[in-house]
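The chain below stands alone and is given as C-alpha cells, in the form predicted alone.
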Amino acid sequence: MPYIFDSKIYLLVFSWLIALNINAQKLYQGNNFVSIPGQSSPEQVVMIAAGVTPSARQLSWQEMELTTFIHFSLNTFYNQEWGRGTEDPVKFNPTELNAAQWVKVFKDAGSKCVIITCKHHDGFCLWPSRFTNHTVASSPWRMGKGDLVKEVSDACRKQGMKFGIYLSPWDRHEKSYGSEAYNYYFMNQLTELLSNYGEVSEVWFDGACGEGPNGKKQVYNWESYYSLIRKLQPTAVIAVMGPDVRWVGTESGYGRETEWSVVPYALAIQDSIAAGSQQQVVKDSFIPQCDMMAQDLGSREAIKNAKNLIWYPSEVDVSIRPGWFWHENENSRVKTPEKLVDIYYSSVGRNSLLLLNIPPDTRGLIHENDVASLQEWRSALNSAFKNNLAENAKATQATSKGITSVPLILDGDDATNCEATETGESILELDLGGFKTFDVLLLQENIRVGQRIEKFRFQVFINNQWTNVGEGTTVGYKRLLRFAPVTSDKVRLVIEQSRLAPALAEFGLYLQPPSVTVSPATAAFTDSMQVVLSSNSPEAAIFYTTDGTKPGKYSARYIKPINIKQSTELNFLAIMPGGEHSFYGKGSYNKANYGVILKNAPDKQYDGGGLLGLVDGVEGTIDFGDGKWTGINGKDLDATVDMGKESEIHTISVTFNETTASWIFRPTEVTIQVSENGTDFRTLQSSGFGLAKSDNTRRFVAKAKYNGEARYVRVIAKHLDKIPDWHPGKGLPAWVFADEIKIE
C-alpha cells in the first residue's frame, strides 16, 4: 500500500513541538534525525526538514558561538606543524607555562570552551598516559610529573569555561598503529582522557590517517570511538569527524552565505537498525559518508530524494596565525583584529559556530602580540554589539490575514518568536520610534522548532520609499549583515520563501565602530606623494600621527590630503563624538633615489607598494604578504634600476623569499649586470640556489661585488618552470618574491 502523506497531521505535530518547546524548554530534546517516508514529494520533504532540530548537546554546542582550540606539543619546541613521531620528550620544557593566563586571555576574548591538542599526529601525550611513554612524563617539564591536560581543565572550571579535548587517531610514534591493536590502544587513551578531567563538552576528531612507524594505515573504529564517548560523557559533542558536528570545508575561517544545519545522510548501518532506536543507534554510530565541503549541502534541490535528513551543524575553524603551532617566525604575522572582525561575520554571522586556534608559545603562554590582536578584536565587537538600535522599536508582522504585533522579536530571548501562520511572504516592520543609523542587522531563529527562512531581503525607508540595502538566505542560530551606514525611522524584513511558516526569534540593528580608509596604503616615491584618508561615518574625527607613535584625540586632526616629502610612518583612527574609535590603521611611504622598469608585471595583490618598492630602502619580513615584496607568477622576474647618472658600485644584492606551502619557490637562476647607457649590459654575477626538497620558509641574497662605475642595474631572476613532484602543486609554476635591489 502506497504511503498518504497528510500535511494536516505533519502541521498538527509541528505546531505541538513548537509550543512544547516555547513552554518547556528545561525538557528540550530536540529531533535531530528523521526517516522520509517513501514516495513523499519534494515538497513533503521540505516540510520534514523544517521539523528536524538539534539535539539537546547541539544547541548547547551552538549557543557557545566561539571556542578555542589549543596547538601546543612537541612541534612548538622543533618548530614544525606535523611530527614524524620520532622527536625526543626532553625537547618539552615550557618553563613559564601558565595555563590560567591561556583560559583568561580566552574568555577574555569571549570564548566559551577550550580545546586542547592532547596527542597530536606525532603520538606526544600532554598527559602521564599508562599506555605509553611517549608523554610529557618522559620530558623535564615539571620534573617529569606534570600533566598539562589536568592543568587546563582545572583552569578552566576554575574560569567558568568548558572544556575539551583533540585526540589525534592517526599516531605516528605508536608501534600497533595499523593494527587492529591500535583501535584499543586508541579507547585507552581516549578513556583516561573521558574519565579523569571532570565535564568533557567536546570531542574533536579530524579525519587525518596516514602511515605508522611499520608503514601501515589505520582503519578506525568510529563506532566504537563514539559508543564509549556517549557512555562516558554523555553530554559531550563529537567533532568534526563524528555525528554531532560538521567541519565547514575550509580552514579560511569563512563560512559559506547560504548554510543549512538540516542535511541529507545516509546511514552508517542503515539495515540493522529497527525502528523503534534508530536515532539513538544514529546518534552513536553515524560516521559521515557525503561531501561537506560543496556549496549546496540543504537546498530544495540538495534534500529532494534524501532518504534520511539529520541536524549536522558546521564548524569554522581557523588559526590566528598562519600556522597552528606557534612559531617565532610568524609572531609579525598575528591575525589583525580587523580580519579577526570579518572572520566573526563569516561564521558566527553564517550559521556556523567559530572554532579560533590560539597556540601558545615556547615560554608556555599566549604571546603578547596575539593577546593584542584578541583585545582589540573583542573591544570592537563588544562595541558594536552593546546597544541594540531596536530595542525599543514597535514590531508588527504583516501577511495576507493582516497586522499583528510581535514583541518576541525584541525581548532578548532566542527560545521565543514570533509565528507566522503561513509559508507564503509575510512583513516584519519596525518602527523605530525616530531616526536612527546602523549598519548592522542581526537575525536569529528559534532553531528549536526548526531551520526554516529560506530567502529574506532588509528595506530601509529612505526618501519616502522602501530602499534595498541588504539580502539573505539562510538565517538559522545567527544572520549578521553588513551594509553601508544608513539612517532611517523604519526598517522592515520581507522573508520572501521559508519552510513552512518562519520562526524568527530575534530582530536587532547596530552600529559599528567607525573605520578609515587610507589611499595609497603603501608607496614609495621620488619626490613626494599625497595621502588621502576618509571614514565611513561623517561624525567621526580622524586623527594621525608621522613619528611612530599611536594617535589619540590630541594628535593632529586630519582636514585635508598629507602631504609626504620624506619617509614615513603614518599612524591614524577615527574617534566617534561618544568616544567609540576605529582600529589603529597605518600607512608607509617610502622615498627612493632610483627609478625602476620591470619587464613583467607583478601581480596586484604583491606589487610591493609599486615599481618603486624594490628600492626604497625597507626589506621585506619573511612574511611574503607584509606588503614589501614583488611577486610574480609563472615568470622572470626582470628589473632594470635607473640611478639617474653614472655612479660608483661596490656591491649590489638583492633578496628573494621562499615560502614553498604558498608556491613560492627561490629562483633557478639570478644575474646580475650593469651598464652605462641602459642597452649594453655587462654581466658581473650569475649563480643558483639549487631546488627545495621539502616545506621551506626563509630568504635567499644574491650578491655580485664590481668596483666601477655605472648608471643601470639589472636583476633577473629565472622562475621554477615546475614544482617538484613532492609538492601539491607539482607541473605548475611557481611565484618569485623579491625585494630590495641594495646597490652600495
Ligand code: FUL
Second form
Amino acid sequence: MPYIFDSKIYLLVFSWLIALNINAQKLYQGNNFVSIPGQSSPEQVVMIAAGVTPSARQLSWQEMELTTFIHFSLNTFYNQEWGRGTEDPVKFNPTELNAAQWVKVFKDAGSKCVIITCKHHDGFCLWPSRFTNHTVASSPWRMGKGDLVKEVSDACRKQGMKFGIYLSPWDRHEKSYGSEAYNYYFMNQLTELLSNYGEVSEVWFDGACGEGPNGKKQVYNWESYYSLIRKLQPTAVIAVMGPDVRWVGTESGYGRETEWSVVPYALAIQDSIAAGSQQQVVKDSFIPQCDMMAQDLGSREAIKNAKNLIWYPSEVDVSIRPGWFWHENENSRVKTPEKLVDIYYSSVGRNSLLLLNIPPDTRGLIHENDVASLQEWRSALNSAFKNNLAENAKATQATSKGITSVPLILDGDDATNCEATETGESILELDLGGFKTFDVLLLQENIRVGQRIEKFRFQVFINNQWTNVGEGTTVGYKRLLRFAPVTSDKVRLVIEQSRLAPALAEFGLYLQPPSVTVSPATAAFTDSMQVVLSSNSPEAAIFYTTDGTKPGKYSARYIKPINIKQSTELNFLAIMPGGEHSFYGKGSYNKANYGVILKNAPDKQYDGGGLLGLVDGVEGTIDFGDGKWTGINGKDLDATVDMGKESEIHTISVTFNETTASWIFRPTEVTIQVSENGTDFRTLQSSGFGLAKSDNTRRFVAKAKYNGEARYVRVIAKHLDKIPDWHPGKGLPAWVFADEIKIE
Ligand code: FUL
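Swap state to the form predicted together with this ligand from the form predicted alone:
And the full complex, kicking off with our chain again.
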C-alpha cells in the first residue's frame, strides 16, 4: 500500500521528535536532526527519513554548487605537501601576490566561495595571530606587516564571493599540542578568524593527523569549537570534522552514483571521520577505506537500524593538480578541461558540492596553466547549459487521478515542485513542441521538503516507441545524466520508487559541445602513417594545424584521413554551425627506425618514458610509478609495433603490472597478432589471466610462440571494465599497465 502524504500528521510527528532533541538542536537546526522512536517499523523509518530537511545554512551552502579551496603556505615555498612545523617563516615571500587575481580567476570559473588554508598541519599562520610567532608577521612578505586572510577576505567581499576558513586541528609546530592548553590556543585562533574578517560562510576542519604511535595525541574539544562558531558566525557551515557538511570519502573528484543527503547520525561522529582521514602524505586520488567511502550510506537498508538521522550533504574536494600545494614540476599536470568537466558531472551532477583546490604559485599568482584549463572548462559548461531545450515544453503528469499539467518543473526555480500526492510509479511526460537533439538530463528535487526519489528511468520517443536512454537512483539537489546524443520531440521520466511522494522541482535537457577523437593519439612510425579524426556530432566541422599553432575556423578543414610522412604535432578541434566548439585536441607522431602505434593514448603521467617506451629494452620494475610503464585508464592497450622490415620472430611476450591498491588490474584478455603488411593480422595467441580476488601487487606475462617472419606485431590487452565488489573502486573501470613488449 502506498503512503498517502498527509502534511498535518507529518508535521505533528516531527514537532514531537524535535522536542525530544533539545540538546541536538544546539548544533542542528529545524528538521536536520531527528530521532527515530524505538519501535519504528522499517516503513516508518523511511517515512521519517523523507522529511529530514536541510538547515537554512546547509541549503544556501548547497545552492553554491561550486566553491574553491586555496592551499597556500610555507609548504608552497618548501615545495612540499606536509610541513613538519620546523620550517623557517623567512622563506614565505611571494613577490607578486595578488589576491584580487585569485578571486577573479575563481569567480570567472563559476565559484561562489573561497576557503583558504589559514593554518595547515605545519602550524604556520597566514594571519598575524597574537598567540604565536609562527606567522606571516615573522616573514619578509609585506615587511612582516601582511595579513593574507585579510587580503583574501577583502578581495572576496569586493567581488561578491563568499569566504571560508580552513584551520587544521593537527598542529606540528605548537608546543602545547597534545595537552588541554592546545584547546585554548585553538579556540583563541578560531576567535581571531571568526571575529576579524567579516562574514565567514564555511569553517573547514581537516581530519588528517599523521602522528605515529609515539607522537602526541590531542583530545580535541569539538563541542566548544562548534559552539564558538555558532555564536560568532551563526550562518557558517562546519565541514568535514563537523555536523553540517560530510566529506564524500575520497579526494578523486568523483562522488557516488547513489548519494543520499539523509544518513545515520553515526556518520557525523568525529572519531570515525578521523579514522578514515589521511594518516600520511598521499598524492593523486587518495582513496581511504572508511565508512564515508562506503557505496551505500543512506538507502532503506543503511538507515533501517539508525537511532537518529541527519541531513548531512556530501562535499567533493579535489585538487586541480596532483598535490594540494603548488609545485613547479606539476605545471604540466594541471587537470585538463575535459577531466574537470567529468569531475563536474560526477560531483555537482551527483548531489554533491564541488570544492576545487586551485593553489597559487610562489609568485603569489594563479599559474597560467591553471587559468587556461579553468577558462576552457567554464566555457564548455556555459555552452552546454546555456539553453534548457525543454524550457518551452508541455509537461504533464499521470497519476491515478488522471493527467495534470506540471509547469513548475520548467520554471527555473528549484524551490517550487510538482505536487505529486502519492507514491508508487509516477510518469512525467514532456512534449518538446518540435525535434530537439540533447545528451544531458538535469533533474532537481525540492530539497526544502526532503530528498525522496530512489529510482528513475529516462525514456525518449524514438521510432514510435519509448526507448530507455538513462536510469539512476538518487536525485537530491541536482542529478545530471549524460548519454549519447538523441533527437526526439517527446521524452518522459518514470519515477519508479520514492520515499513519500516525489517532489521534483526542475527538469532540463541540454546538449554538450561536440567532441573529437583522434586515432592513433600518439605513435612512432617508420615510413608514413594515417591519422583519423572524428566528431560525435555530424554537424560539426573539424579543423587542424600541423605547425604547432592553435587551430580555429580558418585552419585546414579535415575531410579525409591525414597522411603523415614526417614527425608532426597535430592540433585540432570541432566547431558547430552555431560556434560551440570542442576542447582542443593533440596528437604527436615521430618518425623513427622502429614504430609503435597506440590506439588509445596513455595517461600523461604514465607514458612509459616516450613513444618507444614499450620496446626500449628496459623493463618496468614492480613499482608502477618508475616511469617505464605505459598506463591507460578505462580503455584497452592496443599497440602495433612496426619493426621497419620483415624480421625473424620466435617468441613475443608482454608484461603487465597489477597494483590493485592503485586501481591497476591485470587485463582480462590479451591477444597477440603478427602481420606482414600492417593490415592483415594473424592471431597467435588469445588468453586471459582470471580476476584478482583481493589486493595484489605482481606482474603477469602473456607469451606467444611463432617461428616465422613478420614486420608488424600487435598486442591488444582488454582493460577490466568494472572493478570487482571487494574493491573501493567497485563498478568503475580499471587501469591497464604494460611494459615491455619483447620480440625475440
Ligand atoms: C587532507 C590534508 O592532509 C591535505 O594536505 C589537504 O589539506 C586536504 C584537503 O585534506 O586531509
